[in-house]
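Take a look at this one chain, the form predicted alone, written out in structure tokens.
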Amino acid sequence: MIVEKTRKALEALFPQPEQEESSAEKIEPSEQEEAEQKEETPRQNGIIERDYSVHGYHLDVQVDPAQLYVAVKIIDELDYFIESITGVDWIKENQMEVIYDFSRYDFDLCRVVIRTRIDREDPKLPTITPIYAGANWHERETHDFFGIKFEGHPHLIPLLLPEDADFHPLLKDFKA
């Protein structure tokens, strides 16, 4: 199944330290425990398998900005296409999150979300246009609305805003 193949390929980004064998069973946290933990600490990088009927995607992957290009390359090699790129302004944490949605629907439906967080004061990520030429438009739109700079982008000019716009309307501190 493609979900399992994709998860295994992406696991290479998150090497696990060798653990001693133990006979103890691994106890999965409940959804309530996960929600409580989320409020206390930021999510750690890694892969979470999700219920597609609840979340709309199968794999939720969080990576460091330095891992983004490699993660997207893995997804491309598994024949996914890009659906969208968007941002989230986490103003209280002084961070921006960039979310990449990928899908494939040949024989096995599989949707993958790749997330990465960057500093809100210096929102920069590498462009993925060398891998997915179609990301060009999505990165330009995300730059317009959130001010995220995609380094190496071939033509990062405003897509929807006026050329002289010096504002980013989806930032939480934007005043119209």
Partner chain sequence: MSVPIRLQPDETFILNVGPQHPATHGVLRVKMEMDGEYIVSAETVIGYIHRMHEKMGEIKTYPQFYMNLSRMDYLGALGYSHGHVLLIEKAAGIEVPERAEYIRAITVELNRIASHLFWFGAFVMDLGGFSPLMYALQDREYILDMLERITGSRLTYSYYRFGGLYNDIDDQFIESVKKFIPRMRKSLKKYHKLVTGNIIFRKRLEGNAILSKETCRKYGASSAVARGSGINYDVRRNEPYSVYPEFNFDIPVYHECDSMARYKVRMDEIEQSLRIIEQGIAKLPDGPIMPKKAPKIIKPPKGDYYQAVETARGNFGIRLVSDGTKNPYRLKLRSPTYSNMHLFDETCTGLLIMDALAFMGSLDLVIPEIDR
Second form
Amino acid sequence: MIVEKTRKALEALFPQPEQEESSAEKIEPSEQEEAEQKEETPRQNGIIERDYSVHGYHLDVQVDPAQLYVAVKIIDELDYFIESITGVDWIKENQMEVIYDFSRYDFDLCRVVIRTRIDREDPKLPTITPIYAGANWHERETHDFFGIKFEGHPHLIPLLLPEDADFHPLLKDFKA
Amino acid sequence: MSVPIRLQPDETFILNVGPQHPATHGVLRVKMEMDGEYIVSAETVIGYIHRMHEKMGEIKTYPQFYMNLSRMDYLGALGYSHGHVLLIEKAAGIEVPERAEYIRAITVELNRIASHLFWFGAFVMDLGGFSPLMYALQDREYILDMLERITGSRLTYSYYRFGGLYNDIDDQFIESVKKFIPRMRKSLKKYHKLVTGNIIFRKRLEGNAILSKETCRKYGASSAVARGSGINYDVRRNEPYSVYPEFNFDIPVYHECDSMARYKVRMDEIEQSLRIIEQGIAKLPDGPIMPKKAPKIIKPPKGDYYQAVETARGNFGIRLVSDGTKNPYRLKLRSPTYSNMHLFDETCTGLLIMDALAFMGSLDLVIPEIDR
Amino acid sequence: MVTYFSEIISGLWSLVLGLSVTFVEFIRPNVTVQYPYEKLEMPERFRGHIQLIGDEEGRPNCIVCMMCQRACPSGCISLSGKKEEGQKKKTLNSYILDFTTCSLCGSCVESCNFNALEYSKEYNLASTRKEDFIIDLLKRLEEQNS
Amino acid sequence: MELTLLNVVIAVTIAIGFAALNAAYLVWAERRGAGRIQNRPGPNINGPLGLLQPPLDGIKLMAKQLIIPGGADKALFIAAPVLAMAPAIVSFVTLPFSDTIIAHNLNIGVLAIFAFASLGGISLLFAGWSSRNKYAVMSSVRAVSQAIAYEIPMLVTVITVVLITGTMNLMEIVEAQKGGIWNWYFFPFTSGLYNPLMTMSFLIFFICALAETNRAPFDLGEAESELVAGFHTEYGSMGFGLFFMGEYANIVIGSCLTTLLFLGGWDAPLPVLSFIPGVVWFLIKIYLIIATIIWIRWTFPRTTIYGLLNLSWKILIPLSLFNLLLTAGLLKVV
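Now show me the form predicted in complex with the partner chain, since the one above was the form predicted alone.
Below: every chain and molecule of the assembly, starting with the one above.
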């Protein structure tokens, strides 16, 4: 199963808590509990296997910004295609989340979501355009909407917004 | 069909194709660096009709966002609405009556045919043939009349509701669909005779703009763009949703990777959609079109939800980040042509301008859907 | 050499086939409607801009519950009513539809529980002035009644 | 007929009148025909059957201002539309319409017409170059390469005909085809020649005529979905009108030539039918060809530039040269 394979490959990124976490997840906490847990304490980096029929994806991976490039590289080597990149502004936690969606062309269904949290004041992330050329526009769009700077991006100018746009409309404190 | 010599920058010139250009079908601009008629490099500039649907999604309540989806893609609006309602139903846990799902599938497929027909006409018009557009519009008009009778509008339907539908279909609709299927099959034969076999058309498209599987993957292409490159990917099959597992249909795949393959995929899809409609009409169950206890106020529980559907233009994804209130915290719309169009810059390098524009036509672009 | 000639022949034949298709279309009757001279009937469910439904005496069914105003995603409905002396219900005294921002989604009609709103069959809505699309529905109802 | 000044003036006036009338009403015919092919009526409001549409369009065009884009080469910009129209009109002078109706019978009529026809390419080059528009320049470059590529097979097929008749006089070429449809040069195994490939030559000539007049499927110069409107992108008003009229006048000349060289000119298809005046036959033939040209335009997509050149250099030129050789051989043998 590709889900297992991907999971194994990605687990290499999270060395220490591997044993506990995987054993904890074998029990599969019910959805509500999981959601509540997530709310109480900020989520730790790691892999959560989600119920596809509820969430619409299989693997939910949260990585450190520094690990992002490596994680995407692993995904690329497993023949995933890039679906989209987007951001979420968690203004209360003073953080921004960037979500990368990946899926597969074959019938071995597995949707992988890679998310990473960065500081809201100085949002910076490495670009993944060297791996996925198609990330170019998605990163530019995320830069437009959230002001997240993708370091090393070849052409980080406004894409959907006007050329001279200096505002980021999807920030929660944006006032038109 | 390749650039013979790489020239110095001062030996090339910049050609702005668009924002108003007949081949771009909307306000899209491609900045091309040209060496004579050869494209040395191209940069696509989009965003001329960007309307920030995602922000609107955050400001509006869940039901108020219905009509925005149909404004994303004016040719195949129902597919996008379908994705939206499926996502919210999944998130909020609303049961959908079976009849409603069947009617959704039938109308989405009708809409897909209408969209493909328009694409077919516009594509041939890009190549200089006028009459096929008019023939395609006649058939499309028939579909639009049917859909107008049941939904009330011709393009920007807001027909689906969380949990079901706005209106039930009637016998007259079923009758007209039954009449439409043989009519469309006859027209398809005509199109193949008039266009597909035509030597000029074939010479233009065969071998035009080869798109490798790897390029498709790196850009996340879907719909006929991927299927014309030998990728057997259709969300209706790979991630069955709604009542699609009940239907017996094929996913046309061609391995030539050229514009002709993309053309053939879409033409075959019309036939497959007809099959789905035929089966849907035959299997259509009786029953309500809305659940008995549809919630008045939609408040999905906290969390992150994703739904992908196969619209006429490809893999449309919609992500909801809910914070448990009656407004979405974040609503991300992943539009298929956005990824498909992104391919253009890389692929058109080294092509003649007329080949590049034929390739652009084969991508089936709807600009408001790229710009959102 | 054989492919060279067979391609020429088959190519020419495909052109002849194409010409035969357009010839058949040439002798088929017109399908278009000569619009300003002939007009099509709008279907029953056609969504024009909204209008008020009156009761037998021509008074609007509306009881000013403000549901439509709240349901509207673009805020294009503004209505007000007042309570007349000695009457239980409020009566409508203005109902303004700003059609410039309306997107014909029908949320208002669906949200109405008192059968007070319906779609009109108006589709000839073109004007050079913005004010023409600020529609006073109450006035429209009066005109319909008279 | 004496070549007096009066004669020339009369001839040119009639030619202009014929060309202008044809251009105007061919536009109408094309729009009506396109409408029929697409199951719609076409222009039908102004006048009976929409017949007043062309003059009204003409008035509209004339009433408009001719805008010369900034930085354009003014002299060339103005000269180009005139150059598109003038050779077409002059060509009419040497075209015979029947054995009696001809303005001036030149003994090198064929040569004169082709000399004038090649001027058309130059007008496109002028128009494209002077407009200071990248699309227009690309279009004019296309038009010139197209003109060069298609003049060769066209002239080779004409040489074949000239070889058979031994004259360049259009009257005499038609005279040589007299006596019914089996004597016309498009007919395989024409009596007295027995060449089976003349039908092919006729097709080659017809295709080249399409390409020479920039008609679909060879309208690469205009290519409205790629090059906006090609060489006449920047032209408005009567400048555009002249290009338009020039195009239709060229179509008429092309079909006249096809008729004269391959379809027996004003000869009745069967000797029994020769009581009908020759000019009627001639007009019937050219309008049938024009109808075919319109029919083709509304059926086929456009070729590519390399498809067009491939067709010319790889198919039309070898085949026409082969037929020339065959004809020469047959003439020697028979």
